[in-house]
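Only one chain is shown below, in structure tokens, and it's the form predicted alone.
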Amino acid sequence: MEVVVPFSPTNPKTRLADVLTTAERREFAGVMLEDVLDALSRTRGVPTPSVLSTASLADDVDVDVDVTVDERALTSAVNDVLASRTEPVAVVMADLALATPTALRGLFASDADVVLAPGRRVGTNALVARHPAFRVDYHGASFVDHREAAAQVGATLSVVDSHRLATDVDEPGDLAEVLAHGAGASADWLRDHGFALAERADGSVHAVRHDE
């Protein structure tokens, strides 16, 4: 089996504009990349991931695993990937912060033809492709086309059911998510830059930023 994480380096998470600057994007963006290379590495039986990345990565993001660089869109990367590999393919992405072993494990459990994580916006956060002819489509209600496109050539599907491969980072309201369950250095880097969890009088919770 091979294991892909995309990422995209240059303008990463452009819906946290709101509360990170550009540089801290870049920044947040490779630490949650290097969560997710580490919970892989500690996933039993599970190879060496490799980065497909849109473009070089920054030398203050720590990987020690091969890059591959593709500036194409993500739907177009990945598929190419599918089609030139004759052995399975995981891909995992790059800002699943509360990914752990325990939960990559059920990702990699089952021998489904396809399996899927979807996540809380309907969009697959990462899969397994046994099937020679499943592609990926990463547009819009991603999960769905998926488990369309896995009927459609005949492949078996699992679709695994994780809070933990469910939460991707994208918005401002999934920092409280990455606050209240990460247990990794994204988690520490909110902290460090003066992020806290605080109730609304609603009784809901979020995360805030106070002066570091």
Contents of the next structure:
Number of protein chains: 2
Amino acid sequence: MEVVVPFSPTNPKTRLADVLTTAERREFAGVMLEDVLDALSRTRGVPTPSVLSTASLADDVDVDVDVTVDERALTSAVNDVLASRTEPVAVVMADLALATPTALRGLFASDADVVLAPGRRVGTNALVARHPAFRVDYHGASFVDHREAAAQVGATLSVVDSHRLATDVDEPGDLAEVLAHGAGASADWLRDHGFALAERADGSVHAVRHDE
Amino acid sequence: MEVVVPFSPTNPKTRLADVLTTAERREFAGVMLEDVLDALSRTRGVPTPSVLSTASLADDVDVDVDVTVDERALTSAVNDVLASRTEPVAVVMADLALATPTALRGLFASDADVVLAPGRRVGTNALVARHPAFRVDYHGASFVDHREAAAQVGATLSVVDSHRLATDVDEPGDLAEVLAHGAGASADWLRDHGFALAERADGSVHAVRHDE
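If the one shown is the form predicted alone, what is the structure of the form predicted together with another copy of the chain?
Shown next: the complete complex, the earlier chain at its head.
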């Protein structure tokens, strides 16, 4: 099996622009990538992943795995990997700040032709592809599309039910999940940058930034 | 073990008021309750649940389990149950439209003193309490509070990692999860009332209501 972590370092996490500067978003995206690679490295039986990046990584991103640069969009870059390999391929998103070895084991434990870990907002946060004809399309409701794509090529399907793997960090609301459930560097980074859980008058809970 | 499903039939799901009328919200909340009770009834080894309701159920809510009416707020009503029982108590929210027996098994499989299934927005969507001193507080960041409460009484803790159990249906954004992952009456109800997944120009996915 080959494990690929796609990453886009140039202008990442634009939907966090209201709460993080451009430089902070770059740094936070790098820290989340480090968390994902760390969780994968501690998952028994999973080979060393590689990063599939749209650009060279900045010097402050501390990864010691292979980095392949492919400037194309996510779907094209991943499908090129799928088309060129005969072994199974796992694709794990770089912003799964809550990923743990236990959660990731659920992804790798199934031997279905296609294993999908849905993300919130009907995305696909991680997958394993063992069927040679399966291809990805990350645009839009990718979980539904991938489920249909698996059926169309006659692949057996398994779906991983994990809140940790379903939580990709895209929006300010996702930061509360990281603060509540994160045990890695991403949660520490948010706390170091002044974020804490806070309750509004209506009882709802948010990650609020205080003066550092 | 006793299994309790709290329910509030009077003016439920106010945060869905932009997409559902008051009557529709009442009906949809009832359908979600039916889905949760159905999933529990199909979970092996789990006793028949009862509903802990703030008011009598409407005639169109089709449940064949015991209903206890307690007009007090959720926290008080649940703590009264916890204080009055010597056996373990499970509390499962009535709006877990994605709950399945497989997901619920994760809640009941652990024998920890306190088992928590976190909800999005740092809530607590389901729990099992076996420690006599454990009490709930559903206001605000209840998952974090319950984790601390378990530690304070010296209870062992287990946390269930399930996207299905983490998805309580409170906001319009949650309806997309039901349409994508739901296999019960709630997903059918949404489709019957004109909801479908749709993609906006930015690629994001939403439950959009079409003419019925």
